[in-house]
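A single chain comes next, written as structure tokens; it is the form predicted on its own.
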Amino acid sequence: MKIISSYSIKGGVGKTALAVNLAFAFHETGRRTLLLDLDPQGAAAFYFRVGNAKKLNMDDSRTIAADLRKNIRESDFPGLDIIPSNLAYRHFDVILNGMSKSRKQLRKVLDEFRSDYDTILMDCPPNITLLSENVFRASDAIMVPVIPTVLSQRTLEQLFSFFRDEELSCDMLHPFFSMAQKINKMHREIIEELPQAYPGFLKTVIPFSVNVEKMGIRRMPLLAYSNNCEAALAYRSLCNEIISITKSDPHS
């Protein structure tokens, strides 16, 4: 089973785009998915039409996967499933730091899957807290989303530099360009320099894209109704680039 995240410490950069696109690409090539909406604002499972899970029984590790395994729900595609978010997650942290190995539990919580999925995917809500710990310390691989611009590079190397300071592993986060538009001279600029300082960019660019845009009034994933437009052969791509990453990790 591999676990992948679509995390960015900065919101509106694609990241629940990236992350709902990711598990229909991933489910398109036979594994059986999980989407995990970790964010509070739900919108993942917005996209599949499922509505917000039921509040979580937050006592240990075990009560914390009951629960998530009651909420599980099919979505219109068979072989993939979410599991909604809650309003509640906000106290995740809070939850967190009253367990014992508080930066490891979400781990302990996802195995409980491993028989029954060959993926899940998580989309994380956009800070760094206790809840993103587990979150980095229960990956196989982060996907991260970045626009081209200053800011959003800025955001890149404070994360490259808490994973250096955590004595993380550097190596398990994969950037990549998220909503670029080719017309922008910044932009082009960017995409061309800031690779060289990451070894771990990825090749793949995602454009921006109207048809993306669409997902919240057609409520699916872009790969569902626009099958081969720029933007869904690009997640395709980037779905073939994370499975070439993770096939020899040993978290399988």
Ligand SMILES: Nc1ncnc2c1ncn2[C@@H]1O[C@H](COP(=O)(O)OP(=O)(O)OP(=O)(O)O)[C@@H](O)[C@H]1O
Second form
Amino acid sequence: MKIISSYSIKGGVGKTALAVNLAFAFHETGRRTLLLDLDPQGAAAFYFRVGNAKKLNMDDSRTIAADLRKNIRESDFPGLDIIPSNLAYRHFDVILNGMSKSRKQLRKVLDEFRSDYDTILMDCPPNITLLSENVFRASDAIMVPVIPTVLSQRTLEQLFSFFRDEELSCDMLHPFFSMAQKINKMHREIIEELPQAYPGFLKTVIPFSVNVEKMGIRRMPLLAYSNNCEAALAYRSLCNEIISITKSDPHS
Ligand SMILES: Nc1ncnc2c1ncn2[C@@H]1O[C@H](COP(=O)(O)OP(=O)(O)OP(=O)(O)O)[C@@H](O)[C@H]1O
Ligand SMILES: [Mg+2]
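Right, and the form predicted in complex with this ligand of this protein, after the form predicted on its own?
The next block holds the full complex; its first chain is the one shown before.
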């Protein structure tokens, strides 16, 4: 089982769009796929037309896993399941904080799903908290959408610094460009230069596309309604990149 997260400290960069489309792309390859929405905003589940999760009993990793299991919803696409979010997830940090080994609990929780799924995708909220630290320690790969702007570049450097300070492996971090606009000169320059500073930078660039924004109206992944547009092909290409990167991963 591979655990892939969609994460950035920064908000509005395309994390949910990635998680939703990557979940669909993994499912298309025949992998049993679970999308876990960790963001109380609940947008990932909204795109799949599933309701909110029930409140969790968050006592220890076993009860969290059992409660998450009760909240698994089938999507319209057989083999692709969702665990929707709940506003109660805003307390995740406080609960994790009260547990021993508080940074490693999510990995233990997700291990309970090992025989049920080949891939778990996590859509994360935009911040850096104890829950984020759990995500870092649970993931086999962390995909980081970066809009080609100076501020996004700065946030990416903050994330790498955090990983170095906490002695986490930067090899897990896979930034990629999101919402890129070819007509924008600054975008073109940053796309050319920034990847040279980060070995794990993915090659695929997700273009800015109104087709992606239409997910809010269609309420399904882009790949389900616009199979061959440039953005859909880019999401599939990202999926292939991440499959080949995590293939020889010793965690699985
Ligand atoms: N490639 C794209 N082209 C055009 N619009 C996009 C693209 N990716 C995402 N969007 C739009 O940008 C907005 C933010 O995207 P999304 O919700 O995926 O970001 P996020 O990082 O998950 O945000 P948050 O931090 O609030 O969770 C949404 O309205 C979405 O439809
Ligand atoms: Mg989001």
